[in-house]
Structures are given as structure tokens and as C-alpha cells.
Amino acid sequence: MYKLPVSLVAVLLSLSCLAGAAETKAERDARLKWFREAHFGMFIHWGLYSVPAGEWQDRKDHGEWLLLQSKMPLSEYAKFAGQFNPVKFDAREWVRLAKNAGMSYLVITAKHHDGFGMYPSDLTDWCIKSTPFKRDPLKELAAECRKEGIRFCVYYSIWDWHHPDYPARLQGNDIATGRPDKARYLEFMMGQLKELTTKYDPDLFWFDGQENGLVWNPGVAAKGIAELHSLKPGLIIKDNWGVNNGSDYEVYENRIPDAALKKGGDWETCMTMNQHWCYNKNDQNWKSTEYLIRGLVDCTSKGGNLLLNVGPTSEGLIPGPSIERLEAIAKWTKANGESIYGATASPLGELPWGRATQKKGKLYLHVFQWPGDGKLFVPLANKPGKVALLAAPDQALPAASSNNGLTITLPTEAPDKIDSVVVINLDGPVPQPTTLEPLAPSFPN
């Protein structure tokens, strides 16, 4: 079933000098520019695990880890390939939803831990070729993303519960024969990564599967990343081994850090809308639109990104509750996106009423808790220019400076119950972010 490419091991070993080649700060800044300005992306977990929709035997809480957690034989799991036929999949609609919500990039699972490729791989039949669905969803999504100005990115699991040569073979793998060969698996994996890079030209690789160095140890990772950069120099890498081993940024799963990271640190929070990454038809524990919008603002205020997940059905549909939330977020971003895209971290410390973001000459105040007395205090030493609601820029708000800061007089009612944004035009430079104390817990992490 698995077809090995021309050996890449020697190539990887020869790239050790590339792995250690120093990238200048200017080069790194240019490569990461779009990612730092984006702040909002769509994560898509989609694969064979969407067929059982979370149910197997007496359990209804399964997700994308079904194969491991259920301990079912791999031959049984493989039957889902014959049932995967997402005839309702519409790449244009998925990208439209993402763009409308204000998302700037899209990350889709090209291969999750079960090893199944969501694209027609030349190196194995354990991929979309083995399903009744003969189309290439990655190709269609990549084309739509480029058409709509969305960055196309792919998720790839280093773990592989199906491949016979992955060292940590599952007990339930009743298909594999012989002994696992780590070198052969690495060769296969790098072959697939090369396929994905050359076929779909992704802007970012989102690696997953922390496997304690069984295959992708720091040295191998650095060489592999160098190989990918040789194919596409501008590629951004999310890797589990940290920024000192070739990765470009850190990731937090379903949580947002308490404060901005050290100056210059790039990061992202990936977050589900309910309790599962993939489609689970019984999971109706949905996060509120308020939680998600404030999460986006929270990430931006600390210099990071929010990668918000959807789990499509095996028919190829994004669930209705996810669509409802994306459309509600879209209303907010259309009115307030200026305070997010291209913005940088807050220069302020604790803000008991919300968060702040900034751009050159502008400070954006995200007011979650509207003051009962109509007075918003901002610990800002700069002399302000015009102060107004972002949604009503022509109506100046009274603002009085003192030695302690700035007090803004607000309307009686908040124009947006989730997050009303006040913009302060500054005559001088916006203060640069410093090491921040943890922000007040107005957003539940």
C-alpha cells in the first residue's frame, strides 16, 4: 500500500548546514509579517473520524482520537474509508464563511494521527483515493483561498497509527506486518510533506503529534524544516519542538495565556467552538459568541492569534451552530476589524473593564464591562487627540487628562454588549508594549 519515494534521507542529512543557517531579524520579520497581522484563522478537523460522528459501541463522546481510544482493530476502522463520501462539500462556501467572519488564514487536516491523507497522495492508498469521493478537497480549498485572499495552510500529524513503519505501532494494528523501520517512515513522511508543499503551495505547516523524539526529534526536525524551506523559503512552521529548533511560533490549546509573551514572541491559541475538534453529533456544549469574540480580542491584545476550529460532517457540511457563531462574529469584525487586523499588543497593564490593542497613532479600547457611571479611566500618559467610538467615528467623546491618566465620558448605553471599541488618536507615538502583568479576569480562560 505504501510506496516509498526516492530516498530523502541523504538529502536531509546534507541539509544540516541549512538547518543551522542564521536568518536575520529583518528576514524573519518579513516572513512572519502576514501571520502577525492576521490574528484570526479557521482550523478545520475533517477526516474518516467524522463518519461515526463521535459514536462507537456504548460511547458517544469520541473525537478524532477514536481509533486509539476505542481500541478497535485497524481493519475495522479502515471500513470508514468506504463510507466517506462528502458530496455536499463546497470549498467556496467554506472559504466564504471564513472570509466573512474576518478570518485571514485557513488550516486543514491534511493528515491526522490515523494517518489518513485528505488528499490523493502518490505514496499511499491510505488517503482520499480509497473513498467513493474522488475529488481533491485540498486542491479545491487552496484554489478558493487564493481567489479570496485567504492564506492556505495545512495540518500534518507526525504520529501515524496506520503506517507499518511508525515505531509506536498501535496494539490494534492488525494490518501491519514485519518490524517497524523508523528510517523508512521518516522517508515516507518527508515524501508526503514534499508532496503537500509542491502540490498545494501552503503558507504554513501546522505540525502535531508530540511523540517524544521517536521520529521527529529536534535534530531531524531542524533538517526536515530546512528541506521544506528550500522548497518554499517563505514557509511558516508550527512545530512541537519550540522556536529554538526551527519552529516559528508557540501554540496554546483551548487556552489563552494570562499576559503578553516576551517581546518578539509569536504565538497562537487554537480553540474549539464546543468540546470536540472533529464533528460529534452529540456535543451541543457550544461556547457563546461573546466568549469567542472576546477570545479573539484577548489574543490580539497580547500579541497573538486565534485559530478557531470547525468540525465538518462526513457529508462535507459545517455544523449549523458553528455557522451561526461565525456569522455573529462576522457582524462584529465588519464593524471593529480595524482594531484587530494589523494591530499589535496592548501597551497598558491591567484593564478591569476589558482589553486594548494598538496601531501607529491609534489606541483601541475594547470595553467588555461598560462603566455604570459613564466614566472610562485609561492609564495613559499620552496627550490624546480625537476620541470616538469606532462604530461612530464622527462623534467625538469628551476626554479629560490628568496626572494619573485619561477619563473618557461614554454614552449611557454600550453600542455593542459584547465589546464596544473606543479609538484614541494620539499626537505622539503609541507606547510600545512592555512586560505586562496578568490582565484582569474579565475574559474566562
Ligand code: GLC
Second form
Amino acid sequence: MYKLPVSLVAVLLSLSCLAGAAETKAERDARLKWFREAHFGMFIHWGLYSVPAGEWQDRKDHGEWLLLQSKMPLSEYAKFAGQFNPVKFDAREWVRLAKNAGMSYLVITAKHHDGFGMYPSDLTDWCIKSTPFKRDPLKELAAECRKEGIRFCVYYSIWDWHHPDYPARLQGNDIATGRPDKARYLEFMMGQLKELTTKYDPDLFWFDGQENGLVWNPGVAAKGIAELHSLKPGLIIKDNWGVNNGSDYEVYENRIPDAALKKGGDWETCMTMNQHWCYNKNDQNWKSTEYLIRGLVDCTSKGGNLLLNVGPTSEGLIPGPSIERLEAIAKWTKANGESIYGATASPLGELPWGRATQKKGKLYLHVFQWPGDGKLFVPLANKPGKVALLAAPDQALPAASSNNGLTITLPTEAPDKIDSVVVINLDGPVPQPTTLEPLAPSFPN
Ligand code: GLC
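Next block, the form predicted together with the named molecule, ref. the form predicted alone:
The complete assembly is shown below, putting the previous chain first.
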């Protein structure tokens, strides 16, 4: 039998480990199962930038990029650490809000671009240890999430304006001395990632700020991710290098693309509730509950997730308008969650009056625009079983099949002005249309 030289075998083995080739499709499906079923999560942007709450000198529109945009010296920014004391922070309340809204995972900024750790790191003092707040918010949140069955996930910025070894450390970094050393930074970063993994056991790392691959290029990322997987094999990774380079899924910021449906694959839209990620006390430009609920439905109908953001204050409170929206969403998901959790992409593309989602044996029609004549046309060739509103499952709705579809007669009033859900029970699978091109303009337009 022909034998490969030992050295070649070693090279092949290490390459296959690096590429993650060892994982079978079934293993990958099992690892991503919770994420695919979730469809709805909470994003949290919280850090030192929450202290000025968007205001600095003559500007009121700052966010978590304050340090870079204001060009203030790092020593000035560091003063916010002395003022960060979120005594009203209550992990129970945050997790309750998320769970009640129907979210099943939570992603919090463990470190944003300012490099400040929102947990007590053993590798630097540039973290929560340097604030008057002597608690560990990540520990409290992780514990609460675990208790409530919410997946605890961590955002981590690779870009680091503070660290003296980051190759593109901030020009105004008047604290750092010496020449940046990429290898040392990578070692620090991997150290923090391992620390986060072992301390808080997150289910997902949400990487951001990859700065043209100065440190975290696809090759380095593949190696780093493999190391993290060796600590926790089930970890899901969101990486800006894309699904062909180690990321488990794609992310879109504040938009839900038509293309996602056509392309397939795993993806997520992260979305702000107003115009900022972190707390900005002057930003009252809030998105409507209608926009957010339909956004969740739109994502689900295209096989993706919605990661909806909140920006808590430096006292530790989620702003009132965010709570109002979460509570309104909660009302909708409590009545209609069946059509979201565990549902898969619409087999019918986008529809002129709304969206569709499906589960085995059930097609859910999300009616955004209630038809004036009470007739809802569905381009569905199957002979349907029972058709009813999700809100009134015992009352069958008349449905007439014709050659090219099904016409359902609806009650005059929509039970829910934002999205009323009609369930069609089906015996067999819904035939896939020959094209998944959008049938109507994308939402949000
Ligand atoms: C944008 C912002 C960044 C934020 C991210 C969330 O890239 O610049 O600060 O964390 O969106 O997706």
C-alpha cells in the first residue's frame, strides 16, 4: 500500500484542523440548531461611552465611537471609568425583559473598540476593575441567562484603540508607550477570549472591528477560532471575514436584504431601536413597534434572525422607550410566537401583503396589509387542510382553491393591526416555487 510521508500527513492534518474540516454537516447542524430556531435576540451596547451619553463639547450625536470621533486624549476618556457606577444594574430585569419579549439569546459588548473590558480581566486594568462598580456584570448576566434558558453571548472588538500593541492604536493614545507589537496584541486578545470562554461559558462570540485584517486576518482567525473550539466545541462564531472564512453566519447592520432569501445560509440582522447602538440621551428618533415586529417577521421569513439592540444608561437602566417597545413586542410574540420560533424560511418568497413562515405541516401567513375586500390570495398549489387565524384556531376560515392558488376569506377586521397570522395546515410539503425572487419590495423599504 502507498504510504504518505509522515511530514505530509502532519501538514494535511494541521490544515484540516485549521480549516475546521473535521466537522461534518450533521455536527454543524447540531451546533447551530439553537441559533437557527431562535430568530430573535437582544444586543446590548454598554460601556464607558454610556457615561457621556452621546454628548461631548459641541456635539450631541456621539455613540460608542466617541473616543475616536472627538479626538480627545485617552487620558481624558479614561476619566469616565471613575464615573461608571451602574448601581441600578439588575441582570434579572434585563434578562426578564429579553425573555418576555420572546428573545432567546443575548449578546453583550464585553469589549468595544475603546478596548475597555466590561468584566474583571486578569490581563489588564483597562476594565471594570478600574471603576467604582465592584461587581461583574457579565458574571451576573451569564448566571441569570443560564437560569432563564437564554443563550449568553459575547461581543468582542478586535480593533482596540487603547492597547499599546494594537498596530493601529489611537493617535490620541497618550497612555501607550513603545512600539506596537502585533504578536503581543494577538496573545493578549486570545488570552481575553480564553478568559471569557472559561469564566462565562458563552454560546457565541460576536467579533467586530477587524480593521482590514491588521491582526485578525482569515488565517489567524481560523487558528484562533480552532483554539476557542478546543475549549468549547459548541461555540458559534460571528466573524466579519464571512462564512467562507470561519464565520458561522453573515450579519447585516440595520437592513434586511431580499438577497438573504435567495442565497440561503445562516444570517442575522442586527438593528438599533433608535439611531444609536449605545445610550444617547438626545436620540429620540425611535423606530415604531410595527417596524420592529415586521422586521422580526421579515427576518424569519427569509431564514434569518433579528438581533435587536438596547443601549443601557451608565446607571444600568434600559431606556424607557426601549422597554415600551420590548413590552409591545412581547404582547405580539406571546400570541404569535408559534409562527416564529423554530420556523423556517418562506417557501413563497415575499408576498404583496406580508410574509410567510413555515414549520412541518404548517404554513403561517403574516398579513401586514389586511385586504379591503376580505380576500387573501396565496400563491399556493397545495390542497389545504384547516385554515384559521392563529388568534382564533377553532374558527375555520373559508378557503377556495383555484388553478393558480388559494383564496382565503378573512374576517372584516384584522385581529392585529401590525401582523395577523393565518395558519394553513398542510398534509404534504409546500412545493418550492421555481424562483425565490422577491414578489414584492423588501421590508423595510
Ligand atoms: C457598527 C458600529 C459599531 C457597532 C456595530 C454593531 O459597526 O460602528 O460601533 O458595535 O455597528 O453591529
